[in-house]
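The chain below stands alone and is given in structure tokens; this is the form predicted alone.
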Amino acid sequence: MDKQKLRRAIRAARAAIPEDERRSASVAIRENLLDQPWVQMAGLVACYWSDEEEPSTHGLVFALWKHGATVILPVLRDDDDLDWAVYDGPGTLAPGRFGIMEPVDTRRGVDTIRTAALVIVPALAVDEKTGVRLGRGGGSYDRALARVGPNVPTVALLNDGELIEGVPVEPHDRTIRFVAMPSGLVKLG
């Protein structure tokens, strides 16, 4: 299956998930992550503000922030690369280019992700054997992940059933090290 067909299939499956299941799945993902000592100890966390089709990160971002982590969220640049700004509570977000909420704080630059102790990224699917993530197709997160050091935990948030075999790979695609799902955390590779 090519990437576009796989993206459409996963988006359709996500759209069919009832709202109450979506909420409980997001809570389970958050709790699975927050139970990890390496998540609890991360001082600077790069995350993202989820949209309606993704497992929600809203409670996760808030919990990390309330527990003392500095959380940086992406700001989509005109060239589709990701700049980063600090999340400083629910009132510090505004709609960005595609309506996705972004921090209103000072932009810190595309290389800010290099200093993160934990990187949490969106994905539509992840290949269970290779760790290659399937994104939305813009390449923004592949560029950002290319800046992350090899020992930094990178985590994709997925629904159960989205850790699959056979994600198509292109030269620019980046791998991730962990997948957090409602059913648990999976270390890849």
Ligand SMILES: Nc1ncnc2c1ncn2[C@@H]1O[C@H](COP(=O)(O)OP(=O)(O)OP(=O)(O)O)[C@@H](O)[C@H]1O
The other form holds:
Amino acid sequence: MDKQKLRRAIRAARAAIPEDERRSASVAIRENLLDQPWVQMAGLVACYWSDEEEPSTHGLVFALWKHGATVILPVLRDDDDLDWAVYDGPGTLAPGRFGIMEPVDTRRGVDTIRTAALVIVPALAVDEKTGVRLGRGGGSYDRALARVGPNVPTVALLNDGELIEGVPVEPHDRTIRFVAMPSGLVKLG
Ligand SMILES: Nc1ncnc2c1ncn2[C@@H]1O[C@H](COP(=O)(O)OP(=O)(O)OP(=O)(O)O)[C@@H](O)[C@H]1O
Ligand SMILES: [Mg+2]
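What would the structure be for the form predicted together with this ligand, rather than the form predicted alone?
And the full complex, kicking off with our chain again.
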């Protein structure tokens, strides 16, 4: 299956998930992550502010911030690369490009992700054998993940059923090391 076809299929399946199921899935994903000592201990966490079709990260971002972590969130640049800004609690986000909520804080630069101890990214699917991730098609996270060192845990958040075989791959596609789903956390590779 090609990328576009797979994206369409997963986005359609996500759109059909009832709101209460989406909410409980998001809570389970958050708890599975917060159970991990390496998540609890991360001082600087790169995450993202989910939109309506994705498993929600809003409670996760809030919990990490409450716990004392510095959480950086992406600011989408005009060239589709990701800049980063610090989350400073509820009410400190405003819509950016494509209406995506972004911190109003100063932009820290595309290299800020290099200093994160934990990187949490969106995905539509991840390949269970290779860890290759499929995103929504901007290549933004491929660029951002290229700056992350090999020892930093990278986690994609998925619904159950989105960790699959045969995710299409191009040379620029990056792999990730963990998938967090409602049913549990899976280490890849
Ligand atoms: N490191 C890079 N530098 C410049 N352009 C890139 C880079 N990586 C990917 N791209 C561009 O992004 C386009 C989309 O990539 P791809 O289909 O892999 O998106 P994706 O992984 O689904 O999206 P995202 O990474 O935003 O979640 C590619 O066709 C490529 O031209
Ligand atoms: Mg890609």
